[in-house]
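As a starting point, one isolated chain is supplied in structure tokens, in the form predicted on its own.
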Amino acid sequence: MADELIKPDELLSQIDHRPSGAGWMDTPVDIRKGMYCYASNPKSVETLGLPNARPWNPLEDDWKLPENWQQIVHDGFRERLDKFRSFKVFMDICVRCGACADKCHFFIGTGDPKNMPVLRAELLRSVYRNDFTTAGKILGRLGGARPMTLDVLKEWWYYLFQCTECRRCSVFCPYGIDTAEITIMGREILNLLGLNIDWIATPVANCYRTGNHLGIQPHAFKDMLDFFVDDIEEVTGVRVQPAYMEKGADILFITPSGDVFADPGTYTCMGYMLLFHYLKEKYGLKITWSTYASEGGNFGFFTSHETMKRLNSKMYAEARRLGVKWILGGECGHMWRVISQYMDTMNGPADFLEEPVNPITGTKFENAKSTKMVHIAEFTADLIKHGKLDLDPSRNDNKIITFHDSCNPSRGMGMLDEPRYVIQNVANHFYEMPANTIREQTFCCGSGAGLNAGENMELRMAGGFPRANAVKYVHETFGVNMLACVCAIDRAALPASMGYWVPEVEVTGLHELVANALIMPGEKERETDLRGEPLPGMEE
């Protein structure tokens, strides 16, 4: 990757945060390679039932739009203003104070003023003023209004797909404007013209066809877990026995498919399997996997509210079919924002399931009272708090760890302390990054919301710079060599970012660390961790 990109120092030197001499309405969009994702595959668009499926290229002048595309945009804008009151409020109340301007990782990393959240949203507001406000119709450009032209549409597409919907900007907005919601609405309108990116459209189409974003067939999903069974036995001497579609099991477990097929998420997946085997052997807890509900992530979140709703419903349909008590969710990001903030108004409440209670500790998960879905970090933290896991944290002594608050679990569901509690009980060396880069103020990985492609690597490295800069600080100060997270997108995106900016730091999921420390019933003396690397004291 480093050979394909300019060097880090060169990327930093080209960042210029000085304002342009021209007004933002007079600076035409410059769509260039390395900063955008490929156009959506027409077959994927057809599978999703979205309009105007056709091959097109963002670098070409002709985007092959319908003749009445401006009317389609106008009608789609009006429909969403009428349907979502928050959208209209967000269009009206921004005073352009600039409190959000320097909070976006893409603005920090690129210096492009149109990546300031306030200005990215202004791309839509200008058309809103022109089409839907009296002042805009009278004052025109003087009132910040402009008509929807082809150049404006291309500007929308380019910059709305330079937003990871991380919501860091909303933390600092004095009016509470959720710019991520504006991005979602803008992307919905673009979808009315068939203007999506392939890294979103194809994973969603795969999820429709086979149940997960990677297009994994049910037998291949099971085969991969069977490979993990062999790997786990080689490391621990214990042969775990995952259950599939077991009717009447206590809990249905659903995790992102990235954990099953992409390193280093695969080690996190092995961690789940070891933990579940431990709980079955020690306490008789029955947790089942599903090859139908084989995707916790929800790329529909980056497409439209309706698509998000349809993908979310699959998990609950499977829970109903299997007759489980409640659902346990893996380490994912956007799955948890959808569950925590949208589930009840889309598909809930899930009254056919029981209110989640940990059958081992008796803890009632009040935050999951309606959704009936518990994050595995909460679940594991509760087990540790009640002394239900046998742990040897010294097995992680060669790992000096810091924690990246994944955007959606932190800002989207308020899960801040549980992952830290788990890490501090399964490892002995943990250090926090600077306070203004973690918890509610955490920086994004720079590749969320469907931007974790290969063709936009320059954008990803620029967007990942603020997070990497904080990691570099704790690496140089405390010797940190491991970045932990609770999101599959992070586990896919951060290794590239760390390899570019801080190559001495690796990336891990939370439950990989748990599994390393977990003393399994009947295990042999362990010599390596799940990655096959020597445990502390076993280097010889």
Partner chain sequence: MNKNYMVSLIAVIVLFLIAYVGTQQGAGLQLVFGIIVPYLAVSLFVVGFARRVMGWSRSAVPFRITTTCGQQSSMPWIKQAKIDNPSSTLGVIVRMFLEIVCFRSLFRNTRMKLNGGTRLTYQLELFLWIGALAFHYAFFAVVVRHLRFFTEPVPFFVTLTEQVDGFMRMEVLYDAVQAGLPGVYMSGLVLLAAALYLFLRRVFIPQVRTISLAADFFPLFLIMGIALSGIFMRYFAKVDIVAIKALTMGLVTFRPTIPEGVSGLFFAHLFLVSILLAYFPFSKLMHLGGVFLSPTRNMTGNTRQVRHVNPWNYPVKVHTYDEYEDDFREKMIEAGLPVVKMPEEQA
Contents of the next structure:
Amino acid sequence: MADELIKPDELLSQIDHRPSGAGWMDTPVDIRKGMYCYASNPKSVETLGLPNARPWNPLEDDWKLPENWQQIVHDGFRERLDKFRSFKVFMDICVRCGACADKCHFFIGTGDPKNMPVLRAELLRSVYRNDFTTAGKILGRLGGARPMTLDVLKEWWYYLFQCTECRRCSVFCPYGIDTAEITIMGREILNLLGLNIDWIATPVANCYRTGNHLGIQPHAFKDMLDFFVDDIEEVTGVRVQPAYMEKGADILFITPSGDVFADPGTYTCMGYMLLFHYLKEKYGLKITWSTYASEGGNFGFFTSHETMKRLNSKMYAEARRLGVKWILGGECGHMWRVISQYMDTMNGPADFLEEPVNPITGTKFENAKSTKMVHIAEFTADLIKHGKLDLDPSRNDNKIITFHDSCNPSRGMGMLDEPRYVIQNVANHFYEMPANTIREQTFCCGSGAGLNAGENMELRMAGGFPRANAVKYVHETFGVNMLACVCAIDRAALPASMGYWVPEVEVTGLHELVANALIMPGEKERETDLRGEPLPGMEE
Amino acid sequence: MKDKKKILAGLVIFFAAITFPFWFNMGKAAPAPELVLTAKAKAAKTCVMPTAFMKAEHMQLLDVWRHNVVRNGERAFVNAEGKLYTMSLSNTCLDCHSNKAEFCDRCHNYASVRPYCWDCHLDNPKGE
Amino acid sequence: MSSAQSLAAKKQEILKSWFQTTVDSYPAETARFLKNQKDPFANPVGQTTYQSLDALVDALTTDAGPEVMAKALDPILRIRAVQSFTPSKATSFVFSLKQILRRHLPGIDPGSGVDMNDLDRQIDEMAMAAFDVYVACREKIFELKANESRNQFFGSLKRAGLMVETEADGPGF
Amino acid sequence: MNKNYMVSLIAVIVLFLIAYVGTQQGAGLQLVFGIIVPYLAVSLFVVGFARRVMGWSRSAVPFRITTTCGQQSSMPWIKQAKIDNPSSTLGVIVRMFLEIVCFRSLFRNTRMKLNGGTRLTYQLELFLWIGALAFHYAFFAVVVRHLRFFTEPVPFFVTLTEQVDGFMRMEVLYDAVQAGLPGVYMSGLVLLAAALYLFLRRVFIPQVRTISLAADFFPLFLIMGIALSGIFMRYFAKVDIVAIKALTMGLVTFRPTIPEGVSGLFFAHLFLVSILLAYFPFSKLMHLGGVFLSPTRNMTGNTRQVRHVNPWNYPVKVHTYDEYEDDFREKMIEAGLPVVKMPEEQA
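Right, the form predicted on its own is done, so what does the form predicted together with its partner chain look like?
Full complex below, order starting with the chain above.
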């Protein structure tokens, strides 16, 4: 009796989800709404001069591929094997030990086995074996090889755009196999067929033309900062005067345009402006903005190495044109991966700039000797260390803060302690999240690498869950109500993620906290923070 | 690329290591050892068990002997042919094979075996 | 023994079986990970699911009512609402409890003191609460989608001074 | 039933039988399995390995993409993680050493437990790390030990390894299990156990089962087959060691001979080893060489400090400032942004 009652329901759930032990190669890809981003707009693809611009829809059977698409993929694959040892070695040496399997936030959050990093790589590896190895050619399926078919291509597209290139798996891999590297190559190959997503292609096209990924024109960029000037005056009584493309300035400042256009990054942007004004008033340091190089974030990185280089070139070009001494970079994630690991190689040597020295403290930034670009967290930490900033950390007392290490600054650069040092000097309440969710083991926000679109919200929420879960823990344990980060995508993505998983926690950039604590020369008594929220003790 | 040179050097070192046996023995013949049988052993023609068995299993036989003597106090060993022997390394084995260096050691050294028989037993009980 | 007592006595077995069934709605590779990995940070889905189910069994034992149930249901459904489940699949774990109770509780005969009808009624309440929570989560998702595009669109226009500012925050919001 | 491991298992059994049967009285293929195949296998190994590694070396390393697993080198008062985020060659060497010798990245698996509410405890999830270490070190010890068959006189480090490996005196168990003589080497047993563990992982952990290919099972079965036949020869079906050494010494001194009295079991063992050697360069086993070449591990993390050169760097089409100003000049002027050329100069 009881047994009869059990069966139908349990069987049902098993039939649906367990296709009789079929291997992953036999599990067809199911392109699901909410998990993918819209196809690239042909205009954007055209602007960049990338191949095969056309309208297409991932949900339709016909992706309007060029006649010889298989040949294009094959040739593209071969070219990249020769150009990148990383790619070739990573194709060859994986032993499929499974150490990475449960380290991916997308696997943890979505439960989709093809989101295990090793399997994501196997999507490409299976084709590699078929096309480029003797064993694969002889053994076929038995040797884990399969020919490139339309279904395989769709699987590539679907899963390569479910990877945020955060490199967490690579930390745990005994051979350092970096799924980001594999995803980057895979996306480059897809781009040869015009298969990008719009959230990447259009920002890249905008960035190329206008200098920022939203396509905001120069005058509007300035209007935006002017608007912040008013806001800042309202809060502090100080009228800051940002400089634009000032020839002969000491330092060129470049930050992701997200800081200029999207809350809560805008408060971080006000933070930069306050800090720069403070340094100008007190120490005469001249820092200039540029509307030409107004985008730090480099969505080209999510398209191809070439596109990355094309967008990145503006930084050095503008620094050279303005004749500054060195470049200061704002809070951004993949912008810093590009600066740290690609920029100097791609567009250097930056021999027209000086080796960066903080003129106020005299500190030589030895670690940025060649790129000549310093992270603002390093810069501010140095200022604080030398006691050059007047700070009142108690103004941040109503914020109980935790710090989210952004993937790229932690695993592609190693900037871990500088932002922490800054937070601990501008605020009094700071708590770390559990050790296997921070520093080099940090969990991605779930929206990096161009996946911060609206249409894939389910994917973003699922991928952001491991991070949110750790935030929830410190929220419940220590009453944390503010999640600090040094990444514009974090500032854009985490509010939604927090809104869904831990609604009581807000998101802030590092320099918003700095500016709240910074005592400006000639300021009025502040009653609110930059967001217009009452300061502690000022609540009515 | 200097990188390529480094890789080549690494490869050479690796191959040098794995081909160690080839160059270590270079120019050496190293034939299998010849065993010397004493006159007494030759005269006996056969050991306590057939030669093939003794070649492969003597250590096991000796261990059984030891066990029976030490634990059970038995000293009599009757082989398949019904012949009686005293279970004793010193008195039976070494009686015929009194030339340990030319009989036991040659093979043991060749195969890199270190039997601990001689930790306790004198290798030349008769003091010859 | 009353229903509540029987339930409390068998709680661990019921919970184990329910967790098993619920987690089995994921692919095998995932199910094993969800079951075995006890680290709440490495495996937030499995651990949250477990805690939710645990709270739900407690709610059933104490006849706590729909509000407590909704609170306990929230974490698990919040997860299932963004994973690849249809609405019916996402909430089906509630119904599986009926069969699990029948398997684990000492008989349904009148003498046992277990009032299966009452438990069924509570599970039905739980199911209805689950629908509410699920739909609320989905609404939240769409609200987030809508908000993001609205903020980008209007925010940019407003900041760029292309929109007239009114006292309120603009038309409709 | 999983096709991947069944096929691999059957393949290994068939290979074993081919060599075993082929060297029985009558078949007389001793020459093939004792001399030709081993020489062929070694040549394939050497040539294949070299070709694979040189193939990797031909691909460029355009960017320095180190995975930084710790604090960067920054200002002097911030403590750098000199090994996990090395900025010097020495740091890289230490990092690679720990990676290769201690499998450091696998060791990184930490797990947390919430104890009754909010208190956290940490524990290490070590099974895979221990299994992998045991497997590789046992394998290494076995290889070193086997040098006693390939050297005359036997060098000290081989005898030393043997002594350490055989320190457990198992013959006390002789009465009970009729095994344990000659002296038991731990490495053989550990190798077998570890290979079995690695196999069972692949069968019973669904995540790992999904990702496993026939190419993952085959070498495991092969190694298990080698270990089993070796153990069997040593402890159960005793073989004529002196004859075997005569054969192996013949191989390494290039005076190959097939002495009398070498059993078929040995030829089967030798054949499986030959297969492993020949298979090695064409498989994932090349991780032995590849681990040294992984660009995320073998480079310094100081990319901002020292410029890395991309050998195939090429100029790309960029949007220059002049083009930009041409696009937006009017608007820039209107907004009070500085421009290089005023509009009237344009004409």
